[in-house]
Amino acid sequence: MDSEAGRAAVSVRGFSAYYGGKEALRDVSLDVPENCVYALIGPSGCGKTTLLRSINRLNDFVPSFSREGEIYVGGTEVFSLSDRRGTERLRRGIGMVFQQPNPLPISVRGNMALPLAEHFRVPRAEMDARIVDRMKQGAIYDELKDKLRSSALALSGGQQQRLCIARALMLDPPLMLFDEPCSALDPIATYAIEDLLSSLKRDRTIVIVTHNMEQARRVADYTAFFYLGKLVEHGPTERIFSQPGSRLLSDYITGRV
């Protein structure tokens, strides 16, 4: 493990990924420290989302996907979990938020209750208390407390995305993965999400894919730069942007690549 990383929430070791005969990632190794925001940056098609989706085994659903190497989450090698129960347990400990808000076409309360109801029998009073708490953590309760019975599809894009974040918090995951969560949002909604990420890292680890260089500089403690499936450089965000160690990274952050 890198000395700068301290204790790792996620460790990637010699990881390569393929879709059929196409290589998406080549021999990637990095550590994501606990209780930080870790940004993955690089041009489209460089492997960022492939790595993100491999952490919680979402690429299992892609028939052509194959891989080499290892990914550890909380000390468990994720590809060693060969049965459905093991992978479900892994995913319960990982919250995932996607590029496009994806609330279900049911009420706000129904969206919030679903993750817990799928896995546990919970008394209604306990469920309601958990919903209120997680919506407060997601910085959306004050706006929606009078709309819990309304359709989640009636919300604005920014509200939908914060609802999805609050929903992802229902199982209290120690690790959260964000795949360009602000790309479909306006600047005001983007600011609200970024402010939320900074507060969430107090209790959990966040890995975020972003194409927005300024967003990475604002919210990330650590940044990794990918190019054509290779991990070119990674380290503290301040150093990555102020003292890039390669011409390729320098060209990318200044817009020449």
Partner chain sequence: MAGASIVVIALIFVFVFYKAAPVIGASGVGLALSGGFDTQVSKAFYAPAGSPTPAFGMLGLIAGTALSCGISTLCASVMGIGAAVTVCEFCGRRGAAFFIAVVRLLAAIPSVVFGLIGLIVVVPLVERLFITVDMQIEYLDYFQMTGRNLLSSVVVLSFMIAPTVVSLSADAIAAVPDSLRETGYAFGMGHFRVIWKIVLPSARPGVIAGVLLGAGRGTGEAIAVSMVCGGIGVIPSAGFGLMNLLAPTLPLSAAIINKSEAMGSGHVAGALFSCAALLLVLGALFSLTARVVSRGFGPGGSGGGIKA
Second form
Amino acid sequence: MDSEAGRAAVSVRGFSAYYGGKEALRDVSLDVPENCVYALIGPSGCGKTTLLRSINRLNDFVPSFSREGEIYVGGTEVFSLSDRRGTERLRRGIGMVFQQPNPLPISVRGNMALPLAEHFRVPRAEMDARIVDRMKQGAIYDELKDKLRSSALALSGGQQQRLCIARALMLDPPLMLFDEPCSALDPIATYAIEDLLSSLKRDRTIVIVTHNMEQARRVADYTAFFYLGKLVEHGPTERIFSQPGSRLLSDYITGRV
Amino acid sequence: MAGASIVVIALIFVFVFYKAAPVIGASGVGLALSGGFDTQVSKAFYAPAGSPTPAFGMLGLIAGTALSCGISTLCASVMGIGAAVTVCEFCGRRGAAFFIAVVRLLAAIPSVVFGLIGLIVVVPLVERLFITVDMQIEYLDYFQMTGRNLLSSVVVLSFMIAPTVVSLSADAIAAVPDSLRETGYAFGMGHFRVIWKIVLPSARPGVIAGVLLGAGRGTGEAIAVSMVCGGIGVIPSAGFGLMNLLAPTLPLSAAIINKSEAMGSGHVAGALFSCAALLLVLGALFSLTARVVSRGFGPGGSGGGIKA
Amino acid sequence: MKGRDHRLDSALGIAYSWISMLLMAAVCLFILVTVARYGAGKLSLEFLITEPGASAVDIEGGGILTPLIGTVLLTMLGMLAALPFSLATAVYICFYARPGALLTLVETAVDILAGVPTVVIALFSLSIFVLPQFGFLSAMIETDGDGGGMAYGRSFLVCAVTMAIMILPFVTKSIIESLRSVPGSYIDGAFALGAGKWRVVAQIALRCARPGIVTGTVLGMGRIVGDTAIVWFALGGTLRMTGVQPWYMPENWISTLRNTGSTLTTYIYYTSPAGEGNSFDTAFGASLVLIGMIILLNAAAALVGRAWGGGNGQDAG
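Can you swap the form predicted alone for the form predicted in complex with the partner chain?
Below: every chain and molecule of the assembly, starting with the one above.
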């Protein structure tokens, strides 16, 4: 592990990924600095989601998945964790928010309590206090404080997604992964979540996959552009968008790819 | 022709209640609240022609249905949900295909064969394991203790109900979207924890529908139970404690079979039709509840996969 | 906060799941082995082609010819009677009904009918098939004079109609399910080509749903084969055919159908220690034949389903 990887929250080194014989990512290397929002962009099928789901090893559940290279999270190479408990502990420290809001068909409170209750014995008062606090962080408390007992499925899509974010915050993950969190939401709900991202990055690192360039431009400090499984360009968002270093990226930005 | 079901179900209600009406009228609420069905049937059978409709009391039969069906539904649910989890989560594609075939075969075994096996295997086993001569003597005043009893009925019924529970639960579990499982894994939950805390709660409507339909099958099952139940509607008593399990029983459905030979008497026939009327209402309730439970589930959930 | 470790309860949970499944599989295997062990000794060509003894005393000597034929007859007749109604109901629900009270009523009726215990349907047949109007179904119904409604109409025809009532909801639901799994694009495509509604239903939907319809049919036939309660009440407890003899001559077929007989299930009940025969190896011999029939029936359905490339082999449980 080199010194650069030590300072980065996530460090990807020579990473290639395959589904069966099909290559999804080729020789990707990048570093995600701490306490920033890092966006992965590119046209669909470019491998950005594969990379995201490799960071917390969620792709392990795809039987045909295989890979080469390394990914370091907080100094640990994630694929070196050979036993199930190690992987589970890794995932515990990485919050994940999915494309579709996915609250469980139980109460709002039940959803919030689940991750913490799974791993710790928490006195009820402490649990309630933490739920209130994390729902405030997730900018959902004011709307839902009277609905803690009602079904999470009764909420609007935007509320569900913020609930999922607040739920992921229950375990205080230093790293959070967002997989196109706004693609199923309307513009107002999208704006609320983008707002949330900038407040969340104060204490943690965020990696977000998005197909929406404007979103990347608005929320991300750094952006990496992928095309057909290759990392074409990466760097500070401002530079990426104002002075694209490659023809491919400038075509993508102007909507020609 | 599409209206055939409406016509048939209406006819069933009309005819069954029409035949049951004299006995229901003569017995009043005592029909459900008093016992003594066995003696009443033999008395009615030997009553001279033209005598007025006697009162019947089916408390023993109702208790028999409630106990045998209740306990075996419980056993079948515990077993069936576990089996459904195995089929869906633990044994791979080939294993699942094999076990599903097994479950279907178990569901397809005719109830008379279940009864036969119960009679030849379960009844002697229960008698040998649990019943001693001392116990038989002790309870002689209350009932005759043999292997044909509530426990044997429960054992046989459990395995008859379980395939229904497995089928519907497995459908419901398979219909839980992968995104919900991934949520659990992303929180660092292990496979079984994801099943227990996420998959099963999400599949709950389908699982409950399976349990209700299983209970419905248990209430209506007649032949197998009639072969192993002992044929006497003993009213359970708190004083017997666990010995209630070793008392003979006679659920409503089995009573119809057991007493069918006395149907030459119109009064006995009326009594059996009263049993049928009660079963009819119970059966309708079970299937309607199952339908409401499986459909009355919000959007985005996993109400899918419920086909019955 | 104290950490929680789920290693133990997960291990217990996994063990519980496996034990449940293995217990069910073991019981299934045990039933098959027991039936085969006790029944195999009885199995012979002679057992299959001899009529049962006339009474409980000489039951040991006889075979199962008439019960076997009774089962086959009832299965065919019951299915023939149910299938048109099931198809019509399913097509109506899937293609013709508009959402509303009538549709809800039909669906509810099917659901309730599915929940009516077979023993109740059996008693219902006793109560309705004493009416003189049904005299054509059974020789036992008194069509003239007043029988007081005590001569229960029992016959193969009565029993087949009752069986049809019993399986109607299950076959209907199964067909509905297979019709719903026909891709909507096929149906839209056919409409787009200007085909009439009936043609679309008959030529596209029903054809695509064929494997599912076969599955549903087999499901229903399996229920008839396995049922005892309805046979007990609607066909009666006579082991042999009771119509004009010899029952197998074509000129006597009508009489045979209008009279009583038995099936494998009532034969098993009768010969088991619960019945009068008390000859359990004979009962197991008949059980073996019965289970063999059911397995063959399902295997045939699976083959047909595969041959038609449906691939939507639905759960028959």
